[in-house]
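Shown here is one chain on its own, the form predicted on its own, set out as structure tokens.
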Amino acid sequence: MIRVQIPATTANMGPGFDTLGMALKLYNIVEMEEAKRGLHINVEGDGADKIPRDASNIVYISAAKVFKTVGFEPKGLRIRMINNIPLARGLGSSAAAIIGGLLAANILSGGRLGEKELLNLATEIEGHPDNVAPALVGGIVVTVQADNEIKYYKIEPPPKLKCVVAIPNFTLPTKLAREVLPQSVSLTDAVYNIGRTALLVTALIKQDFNMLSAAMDDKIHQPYRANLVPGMKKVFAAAKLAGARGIALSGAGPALIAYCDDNTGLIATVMKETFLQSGIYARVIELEPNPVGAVALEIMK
């Protein structure tokens, strides 16, 4: 049996809409093996009551993509999903499922696809690379689509960087979070985000946390999504006052992620209490960036 561990991810990181993402030390597990016949899917953990157990399952869809690409035809397939990443909260649960399915299927079929090929397949399924790239390779990843493939560069996370994640007790489908975005933005807002994305990447490489507050501001997606997350602006302000170096909507949300190098306990308390002032209960967890992406833990006979 193939057993794969896939990290959670946070995308956008403020201004880097659809181009920046970072892996986090929170994991899902995908197990896969060939069966004598049929499709058998077992789901445990977060979202187990909502995830389909038929051919519409995203892990199976991803595995089938690999099998078709390499010409492998299993007699049947047995899949087990063990989920710790919250479903539809902005922490890359779908990306983890996609990467888990692709990597496990690639190993099962003889490991014929390389990292770039897997990332291109993942992006085809997900529609954008900002979550699937760090889920696959780990660290902080800058991605662009060019020449019919994904160009990417991995940055090692600063050793002292910590994250406090506030996860509201409601889901926010990515489709809905994208529907509120405008089809075009002003030149002023585009320049605003380009500058801050460049500053953010440079600050992370230079490990200059003093720059994160200004670098993580955004005018392209977060202002339009704020109404979908009650209390978001207040939590942003409170976390910064408590010592967060920067804060952003994690992916499409509703989770909010504060970037810190100290005072994580205070920041966690403040984020939780500020959400409560808006009538929102949020689970708050402290996570570290994960320099390692998806890995095969073991191949069990």
The other form holds:
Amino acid sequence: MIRVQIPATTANMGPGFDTLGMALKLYNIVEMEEAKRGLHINVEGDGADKIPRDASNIVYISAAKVFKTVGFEPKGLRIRMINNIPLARGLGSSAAAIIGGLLAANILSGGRLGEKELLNLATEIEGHPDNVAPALVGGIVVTVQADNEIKYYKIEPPPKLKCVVAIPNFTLPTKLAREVLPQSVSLTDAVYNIGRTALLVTALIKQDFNMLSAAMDDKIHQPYRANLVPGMKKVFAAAKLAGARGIALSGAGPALIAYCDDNTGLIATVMKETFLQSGIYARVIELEPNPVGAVALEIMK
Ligand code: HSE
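Starting from the form predicted on its own, produce the coordinates for the form predicted together with L-homoserine (HSE).
To see the whole picture, the full complex is given below, headed by that same chain.
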């Protein structure tokens, strides 16, 4: 039996829409083994009542893609998902399922695909690489699509970086959060984000927390998504006043993620209370950046 542990991820990191992401120390588990016949899917934990148990399950779709690519035909398949990453909140639950399915299926079929091929397959399934890349390789990952593949660099997260994540008690499907975005942006807004994305990557490499507040601002997705997350702008302002070095919508939301080096307790309280003022109950947790990506084990029975 193959067991894969996959980290949660936060995409965009403010200005780096569809290009930047970071792994976090919160995990889902995917277990997979060949069965005598049929598809058997068991789901435990977050979203267990919503996740399909048939061929439309994303872990199965991902596994089937690997099997097709390498020409492996299992007689049947048994999948178990143990979910700790909140579903559809902006913390990479679908990326974790995709990476879990791909990695487990790759090992089950002889380990013929390497990291790059797995990342390319993951991006084909997810549509953008910014969650799947850090879920696979860990750390902070800069990604672009070029020459029909994903080009990427992994950066080690600054050791002192801590994250406070406020997770509202409603889901926001990524599809909906993408539908509110414009098809094109002005040159001014493009330049605004290009500069900040470059500044953010440099600040993270230099471990310069003073630059995060300016570097994490964004004009191409968060302003359009603000209406989908009541209180978002107020939580941003309050968290910064409480000492957060930078703050962003985590992925497509609705979770918000504050980047901190200190004062995490106060920042957590302030984020929770400010959300409450807008009528939103949010669970607030502290999560550390995760330098390590998905880990797979083969367990002999
Ligand atoms: N970059 C993606 C978005 C991440 O913001 O829509 C969510 O999957």
